[in-house]
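Here's a solo chain for you in structure tokens, the form predicted alone.
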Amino acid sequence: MRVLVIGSGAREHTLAWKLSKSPQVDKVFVAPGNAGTQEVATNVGIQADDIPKLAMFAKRYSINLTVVGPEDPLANGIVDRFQMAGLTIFGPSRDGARIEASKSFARMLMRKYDIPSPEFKIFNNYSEGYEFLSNHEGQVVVKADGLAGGKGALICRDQEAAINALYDCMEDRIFGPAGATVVVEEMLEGQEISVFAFTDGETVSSLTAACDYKRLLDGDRGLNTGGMGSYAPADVWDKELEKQVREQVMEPVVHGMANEGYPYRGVLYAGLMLTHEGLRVLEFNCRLGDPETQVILPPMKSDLAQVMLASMDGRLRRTRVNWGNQSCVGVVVASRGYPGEYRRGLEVNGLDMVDSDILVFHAGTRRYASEVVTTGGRVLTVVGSGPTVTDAYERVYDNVERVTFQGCHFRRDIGLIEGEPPPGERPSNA
């Protein structure tokens, strides 16, 4: 098999790295890629958002299958073009992909299909949705419905901060055409985890559950970014969570999809809240998550190729999804000034200094000559093993601070678990 994987962060590096362990596939190409994943595939020098070309290149260089990694282009209908091409692509329709790139549609399937959800509200123009805050005076979120780079979901403490954010929305568009809807929801508390699953838009296969971490410095202060690492499984993670999960929120949404004409097929993933009155869906997204790829594919032990055209067939059933029962920590290695401005070109030191059990997965940086150079605000991710994730936190941050570039930090307590001793000391990095 030849397979093409799009997409050039940290994520898609993780996929063109376990894909090529199959032993189907005889070739992988990335579309644009990274200077990591040049050492496992091809890099192509297309954009993930180029849809012709991208078909076209599948097209000419026989591609059997097409690896979807980042959600614009599932929302602009890649899956639909390739299929309409006689291509093999991995991954939802447009229609499918809604959602992720939807939140009032995926808000409306939750309550038509009884999927346990926070209370909320839609508005399509600004005063309504003024007159509907005006009289809350709740903690609430408000969320642009349609994709913002993961950065559309304003927490809002008091009336005033959720009304100025409707407005940055609605008014002021930050997110663009993103905010021209707005979903006003309940303000959850608890534990929220990541869980993922194959479906072949019937059979939804064995979940896993990941933890990510948004703020950027440890303790889960400073600004929000796109993840600054993760660990799995969940601590809080058993077969009982699994069979709820899997009852009250993967089936009835895949069987709901199904049901509305838009059947759902490749990777499902839920966002989920753990809270005092039981589980809630915060998000469905419709792709593998980033940095939580990074933790859940390396102990997988199933042929990732063989399960994704599986999906694809509608033959699911007949294929076992085995997760692995290792544990993963991912630490990511940003740039100074992410998730704002940040420096680009600088020279990452320490690559072949890691130990050999040690993955090093690339998101922002391309190979200039014999250097490997920055060019993106997350750089890397850095993921460490173990029978535990506690043992998994040992080895990662044993690693981590050996590759380095000018003004790099990261997190120190990613897969620290609240009320465990982290295994060292360790001098703060952030």
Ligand code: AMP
Contents of the next structure:
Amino acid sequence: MRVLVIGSGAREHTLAWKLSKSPQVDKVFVAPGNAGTQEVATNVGIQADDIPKLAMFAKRYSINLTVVGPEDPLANGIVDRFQMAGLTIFGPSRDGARIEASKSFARMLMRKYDIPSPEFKIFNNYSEGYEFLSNHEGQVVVKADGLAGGKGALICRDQEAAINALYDCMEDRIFGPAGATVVVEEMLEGQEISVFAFTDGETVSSLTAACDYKRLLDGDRGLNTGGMGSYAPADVWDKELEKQVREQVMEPVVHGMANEGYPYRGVLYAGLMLTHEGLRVLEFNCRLGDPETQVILPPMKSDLAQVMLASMDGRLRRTRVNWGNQSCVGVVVASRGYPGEYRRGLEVNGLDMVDSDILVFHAGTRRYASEVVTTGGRVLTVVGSGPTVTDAYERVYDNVERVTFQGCHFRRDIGLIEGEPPPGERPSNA
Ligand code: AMP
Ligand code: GLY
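Output the form predicted in complex with ligand AMP next; the form predicted alone has already been displayed.
Okay, now the whole complex, with that chain kicking things off.
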């Protein structure tokens, strides 16, 4: 099999690495990829949003399976386009991707199929939203309906902040057309987990859950980022919670989408809040998460290419998905200044200094002659594994400082689970 992975982050490096291990896979291409994907695959100079060129490449190079990392191409109908050209591609159709690309669509579906959600209201014009918020005390989340690069949810601590957020979305259009419709939600408190399943539109595979750290600094302080690390499985994850998420969330969504005429095939990602009143869905995504992929795929025992083909062919009922039983901790190494402005083109050193059990997945990197240089804010995810999250934590922090570039920084508390004694030995400075 010849496989094409679309995207350029650490999620896509992980996908390319895992797929290259499949016994059925002879060759992996990544478009556009990074310096890391070059080590396990062949990079192709086509951007992830150039759907016509990607389809042409897949035809010309007889690609048997295309795997899409980011949400934008899915929301723009890459799957429909490839299928029309007779190409096999993994992921939901444009209609299916609305579960992520339209928050109002997703909330209406959750309401109709009784999927546990926060209270919410949908507004198509500013004055109605203003009227509602003027009579509503308390904390809310104001969300732009469309895709906004993960930045479209505005947490509002009071009424004034909420009205400002509504104005920014609907009148100032800070997220462009994505803010033409807005969802205002009750603000929930609790622990967040990211749950993943494969589905073929009917059957939902076994689930796995990871925790994602979105804030820049230790102790969940500082600015919001694209994710500074993650670990899996989530500390709260057990058979009972898996059963609840399957029965209350995953199966009703998959059946609901089919019932509405939008059969959903691919990975379904549910962002959940575990509140005192039970679990609630914060959002659905139509793809794997970043940085969650870097910690859920390494331990996976099943053949990823086979699972993806079974999802698209409606054969998931007969394909067991075994997520494995190792734990992983992934620490993102970022550029100084991220998530604001940062320098690019800095040489990355020490990539060959990490221990043999450590994985380094690249994101913002590029090969420049014999050097690897930075090109992004999130540069790498360093992943350690072990029988428990605490073992994985010790492995990764024993290694993460060996990979360096000017101004590099990372969080020191990824996978440090609250209420558990910290590991006996703190990471040493290598
Ligand atoms: P979303 O854009 O829906 O993925 O939301 C992004 C982030 O905003 C989530 O990961 C949560 O941390 C937070 N969030 C979203 N909705 C809510 C909510 N109703 N209550 C509290 N936090 C939320
Ligand atoms: N980890 C969050 C996301 O991929 O959207």
